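Read the single chain below, which is given as C-alpha cells and is the form predicted alone.
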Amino acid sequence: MSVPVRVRFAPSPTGYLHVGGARTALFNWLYARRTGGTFVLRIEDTDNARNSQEAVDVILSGLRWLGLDWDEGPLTGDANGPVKGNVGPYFQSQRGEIYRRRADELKTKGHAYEKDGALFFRMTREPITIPDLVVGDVVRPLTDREVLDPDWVLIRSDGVPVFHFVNVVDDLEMGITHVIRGEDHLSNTAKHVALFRAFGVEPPKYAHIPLILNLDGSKMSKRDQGASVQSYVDDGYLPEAVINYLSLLGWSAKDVPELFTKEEIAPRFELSDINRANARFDLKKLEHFHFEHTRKLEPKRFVQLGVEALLKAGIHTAGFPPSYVAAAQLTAQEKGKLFKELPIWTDFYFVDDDAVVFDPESKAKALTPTALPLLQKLGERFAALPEFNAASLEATLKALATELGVKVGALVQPCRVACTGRLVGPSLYHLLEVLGREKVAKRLARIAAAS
C-alpha cells in the first residue's frame, strides 16, 4: 500500500514571497492536488535577528492571491498535532520542544556530540548518493576540507538550531514524502540525507527544481523586475495569469493548452515532466498571459477588480448607477490592460463633462481650429438620433466624415479628445453609448463653443 503524498512548503520571513519561491509552492501544491496529498505550509522563523511578522504577511497574503490554499496546520496551542483543514501554518519558533527531543536522540545514538558549548553532528566519511526526480543520482564527495572535518553544527552556542537541523527534523515530524525545491538546495542535501539516516528513515524522495533566471541568464536578485509577488498585486495582475506563467517556468507536458488555471493543469501535473534547465523570466511573456485571461474574465469580476483599481487612484464610482459602472469598465476589458493601467482608460466616465481633464499632447494634436467646427458639427448630428448606441453612432460619424469630404479620423481623434481627454481609450462609439447622449453632448459642446 502507497504512502500518502505529503510535501510541504517552507519559506523563511526575511522579505518579500519572491517569484522562485512562488513558483516551488505552486509546484508543491500541483502535486499534491494531482495526487490527493497534503500540502504543508512551514514557516522557518528561527532566526530571530532576521525574521519578521510583516515579513510572515507578507508571505499569507502572496500565497493567499495565488490561491495556493495549504491544507494542515498545529492544534491552537499545540505544536505537535497536525490537523487536515486547520489554517495552520506551523512555525519552527513554536516547536523548540521537538528539536531539543531529536537533538537528545542523536546524541543518545552517538551520532551528536558537543564542542565549544555547542552540537555538532557526526556526519559521515563517506560520500552520499543524493537520488533525485528531476536531477538524477547526485554523488557528493566530501570536500578537502571535510576530508579533514566533516562534522557540521546542528545547534549553535546560543542555543539556536540551525536550518539543516530543524528542516530534517520538521520533514521528519510532519510525514513529508516529497521534497520539492530549488536547485539552489541541491548542495545541503546530502547533509539532509545523513541526518535522515541518523535517525534510522530513509529520507523523502527529493526533487530539485530549476532556478528561475533573468532573460540574460543572470540570477534574479530581489531588485530585478518581476522578483516579487507583491509587485503583480501592485502592477494589477491577474493571479490566474501569474500562475499560468510560473506553471510552464521549468515545467511542460505534451498536449497541454497555452492558457490554463491551476485547478485544469493539476490532473496532469508530472514530476518527470520539470525540465532540467534553468528557466528565464520574460515579463512580456507574463502580460501576454495576463492579456488573454483578462479578456476570458467573467464580467462581474473583471467589473469588481476595475472598481478596486479606480479606488487605489482615488477615483470613486459610488455615486454612479452600477449598471453605468459596469458598462464603463468593460469597455476596457478586450484591451487586457493591467488593472494599475485601468483608470488611465476609464477615469474620464467618472468626472463631471466639464472637469475632463486632457492630455496635453493629445489636445495639440486632435482639438485644432479645423477640428472644433467638424466637431459642432457631429454633435449637431448624434442629438438628432432616435437611438443613441454604438452602431447608430458609427454611422452616423462616418457618413458625415463622407458628406465634408474628409477622413474619417478627422472626427474620431476629436470626438474621442473631447469625450476622454486622450487619444488612446476604449472602442470610440461604445464609450459615446455609455457615456449616453446627454454627457456626450455636453462634452462636444464645451470643445465646439471655444472656437
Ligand code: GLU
Contents of the next structure:
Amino acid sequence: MSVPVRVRFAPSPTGYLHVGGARTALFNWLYARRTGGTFVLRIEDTDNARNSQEAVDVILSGLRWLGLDWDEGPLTGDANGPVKGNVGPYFQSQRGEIYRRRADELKTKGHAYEKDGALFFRMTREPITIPDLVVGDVVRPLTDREVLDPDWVLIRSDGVPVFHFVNVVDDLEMGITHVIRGEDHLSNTAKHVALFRAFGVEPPKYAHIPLILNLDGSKMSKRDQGASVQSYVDDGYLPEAVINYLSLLGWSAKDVPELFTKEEIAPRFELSDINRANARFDLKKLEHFHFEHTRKLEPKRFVQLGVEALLKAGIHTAGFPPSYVAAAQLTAQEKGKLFKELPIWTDFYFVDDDAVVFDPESKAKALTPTALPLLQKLGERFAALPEFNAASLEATLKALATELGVKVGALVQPCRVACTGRLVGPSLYHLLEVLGREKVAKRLARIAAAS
Ligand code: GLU
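Having displayed the form predicted alone, please output the structure of the form predicted together with this ligand.
Below, the chain from earlier opens the complete complex, with every other chain and molecule after it.
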C-alpha cells in the first residue's frame, strides 16, 4: 500500500507573494488533489526581524484569491491529530518546543555539538546524491571550504534556529512525502538530506521546479511586472486565468486543452510532466488567458466582479435597478478586458444624462459640426421606434444612413460619443438598448442642442 501523499507550501513572509511562490503552491495543491493527498501550508517565520502580520496576510489572501485552499492546521490542545479543514496554517514561530526537542535528539545521537554558543551539525563528509523527480540525480560535490569544514550551524548563538534545520524538522514532523519547491533550493538539499538521515529517516521525494524568468531571461525580482500576485488582484485579472497560465509555466502534458480550471487539470497533474527548462513569464499570454476566461465566465460572477471594479474606481451602482446594472456590465463581458479597465467601458451607464464626460479626442473626432444635425435626426427616429431594442436600433440607424447618403460610421461614431463620451466601448446597439429610450433621447438631445 502506498503512503498517502502529503505536500506543503512553505513560504517565508517576505512582504509579497511572488509569482514563483504562487506557482509552487499551485503545483503542490494540484499534486495533493490529484493523489487525494493533503496540502499543508506552513509559514516559515523564524526570522523575527522580517515578520509581520501584514506579510503573512499577503500570503494568505493571495492564496485565497487563487483558490488554493490548504487542508489542515496545527494540533490544538488534546486533539488527537491535526485539525482537518480550511484551518491553519502552521507557523514555525509557534513550534520552538519541537525544534528544541529535535536539537536535543541530534546532540544525543552525536550529530550535533555546541561551539561558540551555537549548535553545529556534524555534516557527512561523503558526497550526497539527491534523487530529484524533475531534475534527475543530482550529485553535489563538497566545495573546497566544505571539505575543510563541512559542519554548519543548526541554532545560532542568539537561539534562533536556521532555515535548513526548521525546514527539515517540519517536513519530518509533518510527514511530508514530496517536497515540491523552486529550483533555487536544490543547492540546499544536500544539507537537508544529510539532516534527515541523521534523524534516522529517509528524506521525502524531491521535485525541484525550474524558475520563472522574465521574457528576456533575467531573474524575476520584486519590481518586475507581474512578479507579485497582488499586482494581478490590483489589475483585475481573473484568478482562474492566472491559475491556468501558472499551471503551464513549467508544466505540460499531452492533449491538455488550452483553457482549463485547476479542478479540471488536477487529475492530469504528474510530477514527471514538470519541465526541466526554466519558464519565461509573458504578460501578453496571461492577458490572453484573462480574455478567454472572462468571455466564458458565468454572467452572474462577471457582473459581481464588474460592480466591484466600478466601486474601486469610485463609481456607485447601488442606486440603479439590479437588472440595469447587470445588463450594463454584460455588454462589456465579450471584450474580455482587465477589471481595472472596466470603468472605461461601463462608467457612462451610471452618470446623469447631462453629466456624460467626454474624452476630448473622441469628442473632437466625432462630434463635428456636420455630425450634429445627423444626431438630431437620429434622435427623432429613435424616439419614434415602437420597440427600443438592439435589432430595431440597428435597422433604424442603417436606414437613416442610406436615406441621408452617409456612411453608417457617420452616425455610429457621433451617437456613441454622445451617449458614452468615448469612441471605444461595448457594442453600440446593445449599449443603447440597455441605456434605454429615455436616456438615449436625453443624451442625443443634449449634443444636438449644443449645435
Ligand atoms: N521558506 C522557504 C522559501 O520561502 C521554503 C523552502 C522550501 O519549500 O523548502 O523559499
